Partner chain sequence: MNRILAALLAGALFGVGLVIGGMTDPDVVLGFLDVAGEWNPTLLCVMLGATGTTAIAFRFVLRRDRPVFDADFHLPTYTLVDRDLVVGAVVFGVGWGLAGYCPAPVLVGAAGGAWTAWVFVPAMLLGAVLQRAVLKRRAVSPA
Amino acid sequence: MASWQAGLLGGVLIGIAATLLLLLNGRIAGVSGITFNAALQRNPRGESAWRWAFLAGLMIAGGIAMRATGQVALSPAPFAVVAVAGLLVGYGTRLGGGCTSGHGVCGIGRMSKRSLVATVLFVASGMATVFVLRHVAGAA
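Return the structure of the sequence above as one chain only, in the form predicted on its own.
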């Protein structure tokens, strides 16, 4: 499977999952908010089950995709770098009031101006980071 086909398939599956979660549960599929509230159990009783089920579904689907394609997507970066990067992403997510999936998939799908601005800033920040790493810092 070509990389663009895997990306397209992943995007379609994320869109289907977000749509089903909204239609069947009335919830927005912002993964950072789901993870944050599930981990800290800041929910009324019974609200954690669907969050853990959604997160488990993400992990299981990723495992199925890796098995089906034979590709293992492990980061070549050291664990400390991955951990610091994860913390920075989590901090940025809190500052932005949501993550890429929440704003990019669900927010734009609901015509939210706030989500459009957040998504444009996410993409611009990613492009600037790649430019700096490749052309200024000399990383491959």
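Please read all numbers here as calculations on a predicted model, not as lab measurements. Residue numbers count along the first chain shown, from 1. Each form is matched to the other, and the largest set of C-alpha atoms that superpose within 1.5 Å is called the rigid core. First, how it differs from the form predicted in complex with its partner chain.
- Taking the rigid core as fixed, one finds a CA shift for residue 133 smaller than 2 Å between the two forms.
- Put the two forms on the same core and the Cα of residue 9 is off by 2 Å or more between the two forms.
Starting from the form predicted on its own shown above, please give the structure in the form predicted in complex with its partner chain.
Next comes a single chain, given without company.
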């Protein structure tokens, strides 16, 4: 299967997953929000349980699929850069209220103007960052 076909298939599965969570539980599949709410907030019991279940499903099934397809790929960035990148992603997704899944996949699906703006901005800022790194600073 060509990579664009695999991308399309993977995308449709992600879209179906987000649809199931909305149809069954009435929730938005925003992974940054789900993660930070589960790990860092005090929630009433039932409010934490579904979030941990979503994360468990994501990590267990995703981890197994990753192993099964033999693609345990690493980030090409050096250790310190990966750490700084993590800080920025944590800070930015909380401040901006979502990431590629919440704003990108679900927000655009709901035709949310906020999500559309956020998605355009983080894709543009990611592209600008890679441009500066690879074509101005000359990193790999």
